[in-house]
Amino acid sequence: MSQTVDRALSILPLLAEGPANLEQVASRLGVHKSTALRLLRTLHEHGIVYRQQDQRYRLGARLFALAQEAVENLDVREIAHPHLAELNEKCGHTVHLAVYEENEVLYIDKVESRYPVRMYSRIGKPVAITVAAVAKLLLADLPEPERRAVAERLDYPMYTSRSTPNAAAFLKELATVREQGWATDLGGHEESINCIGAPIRGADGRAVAACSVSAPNVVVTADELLTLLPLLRRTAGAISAEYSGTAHTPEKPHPSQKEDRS
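May I have the structure of this chain only, in the form predicted on its own?
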């Protein structure tokens, strides 16, 4: 990267902290004021920075517009699918991708199990929101007032004896999911199906989607499925990194999980 481009880009994190004057910019870059002014003028001409009446500079509206346009054009399904296919290849079980839209959690992608016993889930179909692992992850990420409001207006059908019975129990489970960063559905929707899930996060750290691995207990036990949690979380982390355009930092495994080193 040329020195000029490098210096220009270095201005943006400074202004993200708040408006700064010419002297502050020059000091942060370690350059003469004339050099800093030249860079600021170029960025100003492109709308990337804006000069206020007090002669301080701040980030410009054009930068925010570009960022918003980029986010709107991101397709999490397109980005995630190769990673989900690779996860399926490694574990052999059904892999789902889900998002939260208009008070529903919907499957937007699915990679089928290689085993004869398969799930009847379909792309575009809402999940059982009070028990599904992906739903717990996406609702757990909501701000507390919204999370509580959603929980209190839901119905709580008892699909099985392990289903979430009421709003209080659901909120308690969401708090656990929020803290640990992963979720399970161990027979909560169907007695014979177990599922583990992990969040996919955008650049702001918020969950934009969730992915999961599901399997019938005639194929693997719940305990065996849980051993895949490190692999699932690495996959979710890789998708998050590609989606947000950041370096991938693997999540630390939960203390009860042993890292998969295969």
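Nothing here was measured: the structure is a model prediction, and the numbers come from that model. In this text, the rigid core denotes the largest set of C-alpha atoms whose superposition between the two forms falls within 1.5 Å. Positions refer to the first chain, counted from 1. What changes on going to the form predicted in complex with the DNA:
- For V208, the Cα coordinates differ by under 2 angstroms between the two forms after the core has been superposed.
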The other form holds:
Number of protein chains: 2
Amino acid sequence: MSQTVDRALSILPLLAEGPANLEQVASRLGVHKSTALRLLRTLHEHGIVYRQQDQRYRLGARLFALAQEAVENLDVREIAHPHLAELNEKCGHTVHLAVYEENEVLYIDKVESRYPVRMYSRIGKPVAITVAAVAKLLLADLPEPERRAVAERLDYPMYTSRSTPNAAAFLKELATVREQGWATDLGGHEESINCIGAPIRGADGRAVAACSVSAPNVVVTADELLTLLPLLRRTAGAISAEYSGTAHTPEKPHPSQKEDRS
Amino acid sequence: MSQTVDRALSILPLLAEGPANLEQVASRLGVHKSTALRLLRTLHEHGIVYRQQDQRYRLGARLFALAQEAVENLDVREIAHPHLAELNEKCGHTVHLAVYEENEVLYIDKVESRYPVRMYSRIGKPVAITVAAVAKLLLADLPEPERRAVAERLDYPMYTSRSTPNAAAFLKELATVREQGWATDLGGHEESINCIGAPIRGADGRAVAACSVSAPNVVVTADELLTLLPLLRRTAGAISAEYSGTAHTPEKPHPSQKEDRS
DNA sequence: AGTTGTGTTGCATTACGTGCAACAGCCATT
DNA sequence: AATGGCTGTTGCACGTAATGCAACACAACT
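Which structure goes with the form predicted in complex with the DNA, now that we have seen the form predicted on its own?
Following is the full complex, with the preceding chain placed first.
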């Protein structure tokens, strides 16, 4: 909408990839050097970008501080964390927390597996939206027209032979997920990694986040992983209860909580 | 420098304080509603701000994603190297850079001593984790439960009579290191070699790496080595500042600013 | 009904961002 | 030293694109 701001903001993902000098920024933006310079200067004044000694630009401290505040405002994370840690404690696998925002699903928290073989993922990284269990859960919860609209405009990369191939299949999968209240990703993203997920719901019943347990099948088979489903769903239920304030005073958590059927 | 971008960026700290609606943003920026709307829309398109269901704006999770990606692509080693070279230039001794990873501390860079007597070490090699100054610094920075857990499961080989003998002694040492912000290894690994270290901290204050100066006492005594501490700590501070991108122009007062050119 | 309080849109006016071209450093070559 | 290439910086004239205004839309109130 605003060309100048649009250009300035387009610099950020570019610099997130790594340091770049003025000319690189200018050419990737498709603008004249002097224009890029002024944009960078403005970003610099706000501390969003930083200039290192070799004169190249990078994202700066202010952006990190803002990001920190942004994630702190997502208070699901704070509430969920101890539950996720406890879940990890019990099962030993990698646990993720994700939210949906603006056509993307992002990991916002992670507790690492205790096993030596770990899956690669990164907090803040957009997930493979067409296959990840957490993505299915969050999209399944969107109102029907929006869900359809999103599904239609997505790409369906075939990460593996078991990846979701197209919008129709995806919508069908979302219906199933919506029905059963949990989701899986069995080798849909990486051949050897399986994943199960459950939704975290706010007071109004909408899914505000989703959590998942992931494990490579050299550690546990898909079937074994599925036996953790009740535990996972109890955890998600406990987080939901605490988040929506329907459970107890935040002072003394009450671990036992019945899972609810939808 | 660029008014439009300047205004757009001024919205971010404002939203960091908490969600705000259009009018609040407009008035605090000192611009017309329609102007604020366009700026917010542009920020929104880039996922920097998010619009919650009550129509108020808040910082978006995308910011977090950007920051996360940036730190992942940040190379401590690249940033630190010139500083380490300069440090070596000034004191002449061997300088090391190390990081903590998966229960190990690894050397990732080294600038050789200019003296003929050198200590043996190799980039990529795990350090003696119970005695090395860099290891103490990195472990001292772990959250308490993990620090304890790691300390408990380590072996405590007696390389010399001054090696750390057991977990209790190690934890005590870590507390001291944490307190004072620097660490030493006085003949704990090799009888005749002393070492001092300082932490390198990222934007969030966590130690991302540590650097050290090592010298055999045939070249300098332990006391003489300790006189280099201020220099070492300044170096570590400079690397931290550059790594975390801390350098932007301090003053950014109120929305009603005239353009000031210099 | 009206009334306030929002967010949104179209449009004229001109401020402001733009690209250009010339300049200034800084390093390698010669 | 002098040269040439490379990159960042500055001043300026031009015209795009951002601005504020006023009218509109759509709630949620009274």
